[in-house]
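Presented as structure tokens, the chain that follows is alone, the form predicted on its own.
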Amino acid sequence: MAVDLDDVRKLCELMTQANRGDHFHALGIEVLEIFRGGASMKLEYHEDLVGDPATGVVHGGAITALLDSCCGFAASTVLDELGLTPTIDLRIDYMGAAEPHKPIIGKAEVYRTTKNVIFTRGVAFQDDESRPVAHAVGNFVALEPGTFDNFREGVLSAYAKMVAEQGGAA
């Protein structure tokens, strides 16, 4: 049984939007796609983020975070039942740097799973994805199925929750 993709979608919303607090709320970090496999998200810009105040290219840390978050997500796509996927290994190629005042654009896909991992890459880009700022691969953990029994229904409660507090329709 696959994972219901517009619960996984509730989950990333959740996990990016809930938390004022939150590494998402603090590099301006947010979910674009979820798909069966795979998962898109946006950096935008800020000051905060400036690595290099002399050039005001974004710091490397908030590009890694970026990818991280991204496989993660892309990585919980492929579960049987709604979980997390916690990061086992990553690593992040560099190619340049991000084009200042403009938002990075993070992609990223399951290309294998095991039955205890799942292997990820992804890719960090601004204009042109064949012009990418950063290449990812990444393993995540692939949890045994009943480790997150109830993690659903808390879930959707609390995204139900966080929609109302919003003003909107879950």
Given for the second form:
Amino acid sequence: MAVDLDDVRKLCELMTQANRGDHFHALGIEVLEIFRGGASMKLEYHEDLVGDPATGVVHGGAITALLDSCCGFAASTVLDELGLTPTIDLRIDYMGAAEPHKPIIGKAEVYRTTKNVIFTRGVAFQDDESRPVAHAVGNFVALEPGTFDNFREGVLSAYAKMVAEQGGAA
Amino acid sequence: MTHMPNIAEMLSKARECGDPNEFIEYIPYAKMLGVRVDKERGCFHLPPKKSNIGNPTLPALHGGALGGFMEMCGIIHVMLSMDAVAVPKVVDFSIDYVRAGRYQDTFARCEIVRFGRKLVNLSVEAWQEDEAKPIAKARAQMLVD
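And the form predicted in complex with its partner chain, for comparison with the form predicted on its own?
The complete assembly is shown below, putting the previous chain first.
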């Protein structure tokens, strides 16, 4: 049985939105799309992310965080049950500087799944997906069945609470 | 972002007064993460900061924050080791996560493997309680002018 994509979407939204002040918030990462074997996210430009004040170019580390999240969320869409996939390793190739004052889109896909490892790759781009600013390859752990036995209930109730609070704030 | 002093000026100032932390403060992303140089230990230090958390239930460092920290350390290390006039360009960066990164003090040490004419190869190791038990190991290639 494959994990319900709607549940994965809720988990991703919960992780990126629920915890005010965490790293997702600090970076300004937003989930765009969650689909079977893939995920895309957006990193808004802001001045805290700048690595070189002379040029205003975003530091590669922020792109590493974007692609790590994207590849990790993509990996979680191929699990049997809702769960997290710890990163084993990640390699980023930077092909060019991202243009300042423009968002960066991260898009990742799973290209192979084995019993213990999920193999992913992804790109970060701005206007043209065929000319990425960075390319990533990341491997993730598929933990043993049963590791996330009570995880789904916790995620869904936390998600419902988050939505209720956001609704209340609007 | 206008009227900023240039990075070479900040770097030579940091060298003169012997405190690289002033220079680090000048890099917005390094400031956001909270990167420090621990002069006593002779390594980089990332104090626990809420905005670096990725998983609040454990709580654990965001893998990307740890990666970003290590990448930033590599860049700063290279700049402090040479007469840099520009920020080195990272060509590629690869990180192996070997242990869970807890929400606590994290340290990193960089080692330049080779300083070529154009390319610098370096390795970065990060740990928390025990330097002999790294939480992540990384390597990078950077282009320098």
